[in-house]
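The chain below stands alone and is given in structure tokens; this is the form predicted on its own.
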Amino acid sequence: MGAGPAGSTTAKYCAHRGADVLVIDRRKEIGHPVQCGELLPHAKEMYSMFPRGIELEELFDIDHSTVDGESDTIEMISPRGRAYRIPFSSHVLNRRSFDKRLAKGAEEAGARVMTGTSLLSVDESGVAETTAGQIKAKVVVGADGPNSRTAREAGLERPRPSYPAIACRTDSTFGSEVRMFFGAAAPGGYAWVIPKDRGANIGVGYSQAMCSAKPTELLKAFASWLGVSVREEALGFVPLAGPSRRTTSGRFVLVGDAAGHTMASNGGGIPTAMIAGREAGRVIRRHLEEGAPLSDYELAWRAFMEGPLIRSHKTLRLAGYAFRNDALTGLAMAMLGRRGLDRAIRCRRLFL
């Protein structure tokens, strides 16, 4: 359920050899609205974060018609304006095009994609009630975000807490650096400017435990401080509680945000969704063809991602103590320095 990076990648890898794969998505248009910063690290950066990854180039050799920009630097900016420059190569995506291309890839592999269709319920026998009628499934994949209805129906834990994140477009131009602003602009999280070939994405993600303001209020304040006008606002929630303890149960499999596969120390979820989706698709295909247990998926994604995701979550928890106000935030960033902040971005241990 869900035709984002997690769902479409899963479908692509399990649709080979004639398997009947159906992807449903509640949105009428795949990839819209866009609810993220649209940043996708290059494959070499993914290896730096997930060194046990295998053949990541296969996943991240993307169609350049879906790319709206490139960046080779992240600037992490303290409350007083000190910038820590970190070399980091990434694509800036056009998510509307990117998600559509992933869905097309799933269809080319043999999957069917149905939009404007929501899951209502699913029983233990695999009969799903949807807004388009009943669907019978041997395997049900939840790729439906942090508030996953599939997880609820399967009796699996949904990732908590989820941080609100609001993103929008601006026609104003910036340099080529991705910028992350820490402090009062986004308490417990960060605000961002991600430049595109034309215009930029800006946004704010923050901890509701540290700030009672509405997301739209923080975004308006940040845009005003930047001196830009904004359009196409979209609000989403990012699961930053670390990976779920269980991502399979019976015939159910959870992937991407529904499984907590988000890098908590940088907020990225597209590449991890695709890595886990590939593993899920391969395991499901073996399950259908050979009777392999779906629990093999747990072993597969954890071998690649569990360690870095847990370290990333520990970094976020530490930041929750150290980034309580602007003075402490600036001090903590100075103590970590460029090297420590680089390690945080890459889901590594902060200190050797």
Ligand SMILES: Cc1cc2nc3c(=O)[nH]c(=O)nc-3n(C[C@H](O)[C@H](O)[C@H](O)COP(=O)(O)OP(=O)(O)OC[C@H]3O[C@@H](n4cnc5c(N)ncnc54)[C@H](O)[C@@H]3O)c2cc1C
Contents of the next structure:
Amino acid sequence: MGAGPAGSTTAKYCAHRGADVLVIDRRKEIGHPVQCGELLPHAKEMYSMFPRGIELEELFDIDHSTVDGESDTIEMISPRGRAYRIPFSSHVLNRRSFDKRLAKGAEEAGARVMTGTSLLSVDESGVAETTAGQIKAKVVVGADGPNSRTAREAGLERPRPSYPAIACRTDSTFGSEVRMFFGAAAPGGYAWVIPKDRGANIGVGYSQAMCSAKPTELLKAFASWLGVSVREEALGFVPLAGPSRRTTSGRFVLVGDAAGHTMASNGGGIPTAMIAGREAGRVIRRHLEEGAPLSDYELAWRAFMEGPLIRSHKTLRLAGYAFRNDALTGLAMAMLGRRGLDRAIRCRRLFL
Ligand SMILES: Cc1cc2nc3c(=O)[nH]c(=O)nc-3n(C[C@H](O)[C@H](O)[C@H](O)COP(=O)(O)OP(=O)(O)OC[C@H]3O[C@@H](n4cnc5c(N)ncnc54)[C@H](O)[C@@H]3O)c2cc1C
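Structure of the form predicted together with the ligand (previous: the form predicted on its own):
Whole complex next, starting from this chain.
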């Protein structure tokens, strides 16, 4: 269920001759609207975050037609305007075409993709009711994002949707640095400017526990402070409560945002959704071909990602205390300094 990065990657890796792999997505157009900042770290940065024997080149061999720009620096900016420059190379995606490209990859591998089709319910025998009728599946993959209906139907924990984030396009141009603004612009999170070759993606992600304003109000205030006009706003939720305790049950497998596979200290979830998707796809394929248990997936993604994701979540929890207001945020950023902030972004321990 779901043709985002998690679902399409899972489908690509489990599709093989003889297997009938179907991806359904409720969106009419895959990848649209774009509820995303569209930043995807280069593989070398991912290696610095997930260092345990993972092979990423093939997964992050990105089709250049889906890239709208490149950046080699992140500037983290304190409420008083002090900038901490972190060398960090990333693609700036065009997610509308990126997600379509991933879905095409799944189709090329043999999967079928059905858009405009919502999952309504699914029972433990794998019978799913959808808006296009009943579908029966041996394995049901929940790659349906933070409000995963699949997780709920499977009786698995759903990530808590406590961090709203809103992104939009502006035609205004900026330098090539990604900029993250901390403080009142986005309490408990950050506001961003992610420059593209033409225009930029700007947005705000914040903690509802620390701010009762509506996402659109914060975005409007941020855009007005930047002096830009915006279009194509799209709101989503980022699951930042750490990875789910269980991601398999019976014939159900959860991947990506549906499994809490988001890096809480930077808000990114595209690469982790793809890494987990590949592991899920490989295990499902072995399950169908050789009867391997689906719970192998639990072991596989945890071996690569659990440590960094848990550390990243701890950092976010610390930030919840230390970034309570502008003065404390500035102080905490000064104490961490460029190195500490670099470690936070890379899901590492803050203090050695
Ligand atoms: C505003 C914002 C900015 C972000 N910026 C970044 C960023 O710059 N970099 C980064 O790495 N991450 C970012 N993220 C996080 C990133 O977008 C997600 O982590 C990533 O998309 C997870 O991929 P996924 O495949 O698990 O879920 P999704 O991409 O959410 O895909 C889930 C799919 O499931 C479909 N679906 C949902 N329910 C159903 C249903 N009942 N039936 C059928 N289909 C269903 C949806 O239509 C959707 O296509 C951002 C998130 C937000 C909200």
